[in-house]
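This document opens with one chain alone, in structure tokens, the form predicted alone.
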Amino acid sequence: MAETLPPADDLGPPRETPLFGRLAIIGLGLIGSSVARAARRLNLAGEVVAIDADADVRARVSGLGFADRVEGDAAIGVAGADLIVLCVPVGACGPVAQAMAAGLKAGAIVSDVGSVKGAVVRDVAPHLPEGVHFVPAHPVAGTENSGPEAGFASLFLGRWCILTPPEGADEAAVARVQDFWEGMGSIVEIMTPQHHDIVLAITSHVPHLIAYNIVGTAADLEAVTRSEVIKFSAGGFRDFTRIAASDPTMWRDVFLNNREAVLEVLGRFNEDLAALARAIRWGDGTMLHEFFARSRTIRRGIVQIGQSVPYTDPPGGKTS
């Protein structure tokens, strides 16, 4: 059944040829669909393979009809693509890159869209046959929402994208996948893994541990009944924590493969807690003040960049 798409104006018009004659996609959630969404939609790629191991997955991407042909076997599915994409939790990138392994084409390029680069490139790398090479991504976009119905092709548009081929990487293969990000509307940035992993620590891992455990801890406190806690939800709250209801497996394997890193800065935020918790029990106006302020400034600098859109489900309902 072919998907019936809305106008593709705030996207740019389609490529006149593809990028890539192949692109295969290995995980058809929110970012898989969205990614094979947007290929097709601006002839990104001239076929688009989809392929999971969850027939249930399956059925439903044969039904959404984003790509053209969907497969379970890893190595079936990558065979002739010219650029595979891994849209897996990070934990499952190594044992998903042995799988396909055998399918891979000399030429072919790899690469992924994990939130951690150190633990993907270790894991993944040596798995990879001779004459194939790797460029792993992470498209710095998404929702809470999952699953192959979840996703849209603007998902990408305007967000960033970071690279962080590993030491030696091929340059025209680093150059074929910015230009894929960049043509589904991305803002491409390139640095190292290691680099990359302490950014994200900061700007999203720990935020999502936060929201986590906040709503954890207001689930947890006897003074405050469930139903409370649901009914009462201020704006602060209610935003604040809607990260946490992101995909829990994912987000399990992102803590799990950037603990050094995440552990890092959530003892540098740890000590700021206690500096914030000294000044309110000591009545410390000033400090509080300037600390809020110089935190709104930081805030409004993001709203200037960009960056804090709000991520909704696109008009009328359409996840295409």
Ligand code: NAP
Given for the second form:
Amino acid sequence: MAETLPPADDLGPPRETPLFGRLAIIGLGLIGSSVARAARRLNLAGEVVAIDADADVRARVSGLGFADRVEGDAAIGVAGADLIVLCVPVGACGPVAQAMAAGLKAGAIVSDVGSVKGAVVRDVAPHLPEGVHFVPAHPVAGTENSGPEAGFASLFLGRWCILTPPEGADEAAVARVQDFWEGMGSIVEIMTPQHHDIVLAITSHVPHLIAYNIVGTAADLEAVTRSEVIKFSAGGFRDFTRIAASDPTMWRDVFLNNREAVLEVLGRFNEDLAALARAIRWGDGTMLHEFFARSRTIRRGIVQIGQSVPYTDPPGGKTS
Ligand code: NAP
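The form predicted in complex with this ligand is what I need now, so please give it after the form predicted alone.
Every component of the complex follows; first up is the chain already shown.
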């Protein structure tokens, strides 16, 4: 079947003129540092300001050289910025918005990258002054690695980025955020925060929960030794361990902030799992075969639209 994902390091030439004068990024982990690297490399912003509360992270970011300026104070860091992107865990977005609010200039656009959208809209919007536009975003791209060293410029290339602008959002601001993500190689889709949260519950959040759970179950299974789990992991378990190595703070916040959608999907999942267990108990091969055949069709659909390649390592090496 054709694989349509573009080569991951094929970012194309930089823009002749930047989309934004000053870009401020708060939180320089995997996603924030990837946005900074991509914006730099593709000339999406005239100046990149990196903001992180941790002095050690600031020193590392300075050393990595993908920002023009590194600041510790959010309100000072966002001063004069045209686009501000919050790249902190979902639960930290509200407090960070409150801390930066006094520094925002009129007409600035605030965005984020949080994996949950309803809670981010609820927590961030009340802190933004009149005349500041809010266009939440979620790049559906990532690896299990964290921190400023883990980022790379091509992380978003060929990946979806979902925008969830609130009702009545300024159309020009939405278009500029769309241009920004498309400039980094993403394919943009727009939906409501509520729809985003249920879609991501089934495609990302519950799969991560299942991965964390199966790795935990294997670790606790007395009849199988730990060395056997590691030795025979190619039998399917290995892919779960990669997912279950994802950042614990990020995922704690995802589950605490997308509770309803996750519980709804998990309820359906448990019912289907019980039906599969029943089919195994009663030797219902027809049911099992039909169920597995349907899953295969979904996998083929994913390959067909070019979304089948996970980023386990920076493709083509790190790009700063
Ligand atoms: P990460 O590598 O762990 O980086 C998180 C950043 O947030 C770090 O710079 C960290 O600063 C900062 N931070 C943590 N707690 C904070 C707080 N209470 N106040 C201020 N700053 C804080 O995580 P990431 O993977 O880049 O994730 C960042 C965001 O992207 C999350 O909202 C996540 O949902 C979203 N996202 C992640 C992925 C993914 O696959 N990883 C994909 C799409 C979207 P310190 O290092 O100084 O603590």
